[in-house]
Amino acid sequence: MTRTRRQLLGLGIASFLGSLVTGTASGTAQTAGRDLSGRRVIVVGAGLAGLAAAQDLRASGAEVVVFEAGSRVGGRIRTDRSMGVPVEHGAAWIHGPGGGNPISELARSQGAPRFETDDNSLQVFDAAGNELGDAAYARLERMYDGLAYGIETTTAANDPRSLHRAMADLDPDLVDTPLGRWMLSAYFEFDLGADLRQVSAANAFEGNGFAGNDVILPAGYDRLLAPFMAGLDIRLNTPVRRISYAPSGANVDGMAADFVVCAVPLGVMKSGAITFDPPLPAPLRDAVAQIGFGTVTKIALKFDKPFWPTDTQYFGMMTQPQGRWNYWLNYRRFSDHNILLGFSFGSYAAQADRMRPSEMTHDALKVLRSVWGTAVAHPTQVLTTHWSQDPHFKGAYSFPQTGGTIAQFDRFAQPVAGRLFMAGEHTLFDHHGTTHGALLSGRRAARAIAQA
């Protein structure tokens, strides 16, 4: 391939930065100049973006406390060290590690290996379990890249159509053909965290954000939150019910306080777990409910010795359902172990977090066995995710729905009442999906707040 996929979601790419990006490597200090002694603010959410806020909050002075509902911190960022080797249930990458991603950034400032992934390093077997031919390979090319001039040029801003339906009418064989359906799914549901038909046509390659190719870092995502963790009053087991806001003031389950900042994913927003008094603004519940929230499924599965070309990065195969464990990251490119990490994607995704870990195991087994066959023994151990499932988080990430709006990401830059301030990376558009989004979002409210 000739492009990262990243690369052609962000076909309008360009490294703005503007006042977003204002902090330090360390994620600290940046509301520096405004001091916020005696000030209360209370952060809903322990997720990376709750996190920034609540510690640049503490930097200028204020009393900060973080309310979390589970039992850990870093949202979606959770790095699982039981195979041996940091297994990520989240966020794995960096997406876009060039000049000025604040993620980017914290790994080099604390030293964290980092190792670039190859997108050029791929394998695909069709539904009989034979790699592709040069010819095959040459035509899928040919497929992404005329899609990445043809979307670009032939919608409109105001387009109604899903972005599945944009893409059969560009060109059908993207939608009536194995090949084509492997593509969309692999590249386009993984990195938008949707079924194509869900996806506006017209925003979804809208927006900016960093260059670069992406990175994982091997010794696990989790190792970036210390210095987001360090001084800070969090309160885990503690889910809010009720936040309360006035020009007065504002008040988190019967806790007083200034300001409040509410980082939760949208996907508990959209469930109705926390009850805002009075009702959040119009345009604020409109953006709740219009806003994708989509999810992606994994499971690693670790094996005494591979049967798999241990050279190779990624493996796809044309499976059916569609996006059913059609791509897969391959450990020993990185790591000593025998790991190969499997991706559901779109509609299937869904399906298969509503999967037992067995049921799964099973499932993803029976892919991986129509490509190498009695080769594949029974993994040692197992590791499954479950996202949409998850009463704190019901999702992965966020992404421009059919019928919603640009503008609707933005809406929750704006204070309510000049006390209550949301963060989060579905808070902003350009970085919607990505940890450095998460980060920033949690920046600009405790800019806001100082501002206040």
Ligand SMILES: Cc1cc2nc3c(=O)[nH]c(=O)nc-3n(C[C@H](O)[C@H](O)[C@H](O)COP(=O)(O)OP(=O)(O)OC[C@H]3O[C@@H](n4cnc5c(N)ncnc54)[C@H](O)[C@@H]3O)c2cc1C
Contents of the next structure:
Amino acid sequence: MTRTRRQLLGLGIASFLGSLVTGTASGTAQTAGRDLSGRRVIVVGAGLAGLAAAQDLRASGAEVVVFEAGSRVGGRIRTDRSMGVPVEHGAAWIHGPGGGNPISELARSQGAPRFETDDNSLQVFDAAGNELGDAAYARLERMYDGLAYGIETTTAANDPRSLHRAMADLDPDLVDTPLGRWMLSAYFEFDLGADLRQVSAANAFEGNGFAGNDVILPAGYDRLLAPFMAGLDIRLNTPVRRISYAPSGANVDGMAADFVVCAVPLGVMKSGAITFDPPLPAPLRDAVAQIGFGTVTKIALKFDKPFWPTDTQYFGMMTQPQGRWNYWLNYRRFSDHNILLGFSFGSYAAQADRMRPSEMTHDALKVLRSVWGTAVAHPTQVLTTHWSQDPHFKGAYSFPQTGGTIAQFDRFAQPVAGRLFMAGEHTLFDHHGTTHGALLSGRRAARAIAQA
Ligand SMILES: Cc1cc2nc3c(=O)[nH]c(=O)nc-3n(C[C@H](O)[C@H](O)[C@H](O)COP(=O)(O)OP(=O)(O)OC[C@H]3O[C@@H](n4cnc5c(N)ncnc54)[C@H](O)[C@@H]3O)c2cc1C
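Let me have the form predicted in complex with the named molecule next, following on from the form predicted on its own.
Every chain and every other molecule in the complex is listed next, the one we just looked at coming first.
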């Protein structure tokens, strides 16, 4: 019914803003610079950013030690196979898999099968469980189409408004009607990973992403990690508490190093779990405080048999409160498994993250029953995510928050005292909140060290 979310976010609005959607970095590792033999680098965090940095530094001859707080590598790439098919706790799509996207290149080089999820294959239901009629679908499309031009023409670069406010000013229907609220949540709160009241209207749609329709990796996102782990000294269950740095060298919890790459999630930076000695420079502390970090909650429900139309890719439910299990991915489109994967967004996601799995299941089933009634059996298996409750993450991904600036994301690219280097999806604006952003940031940190 509607155009691809990322088409609007990436192409529609960005093109109105006069930006070209092009790749800016190659998919190949580049650590041109001096030989790092005899140098020790400690990498903190074994997500994609940390692993990419570590692998490139190892290739440059450095002795690399990776400290990871959790019991596994991959961070927000976490694939579960207990349902008989890969189910992603975290990253699921390659966003903008077109030219230049290094994740896409990686997947291609590994021969990983991909499946293009069709955003146009969508059925939306109102609160009474009735599917939208043709007129409502047409209205949805009109609202959606009007947004690109509307936000571009009514939002100045220094606009202090939230995206929610700007959209309400643009078209009250967007925030005052169940249909408008559903669209804002299922499309925009999903992509931005936050309540739109917290998102900066001026910065929400800035930046250059990669082009192309989103694809998932049916064999599992975690398969992409294998080449990054080879030969690395990774110390699991080792949460870092203190990073000291000076022009003469660095130290991580008692281990000396020439350089440190800090690749922990922004949520962990905000929590103060790691003490920096001396404290980070003020602009970086401001960036940590003023870049937003939201959450998205998923629940995968497996059933004996389908009670839903198996040839539809997505189902939308106009639930209350906003954000509550309002978007569902149908696994039958790309597997034989009777799985529906539900999402909660915005403020409701923070609430859902705090639910016990049984409570979350009950909550999500109520939404499904509002459409398919007693045909909805009890699931045979359930998988729930709780990203904001996990002390090693504290949320899902970064977003441009009201009061913050774009420059604050990119400020992380600058080395601190020539010894401490930041990486992670939150450290480069153009690709924040994505796996390719994480990968590019790790490679950037490795290049910066090699050139230091
Ligand atoms: C629900 C969800 C859905 C998503 N969907 C997509 C998607 O479809 N497509 C996409 O491109 N992106 C998606 N993302 C975003 C993507 O997963 C992330 O941007 C990316 O994986 C982040 O990688 P990273 O290396 O920056 O951080 P992480 O992967 O978070 O790695 C950081 C690591 O640091 C570790 N750590 C934390 N504290 C410490 C400490 N004190 N000491 C040592 N280690 C520590 C953590 O355990 C973690 O392993 C999604 C994320 C979530 C949560």
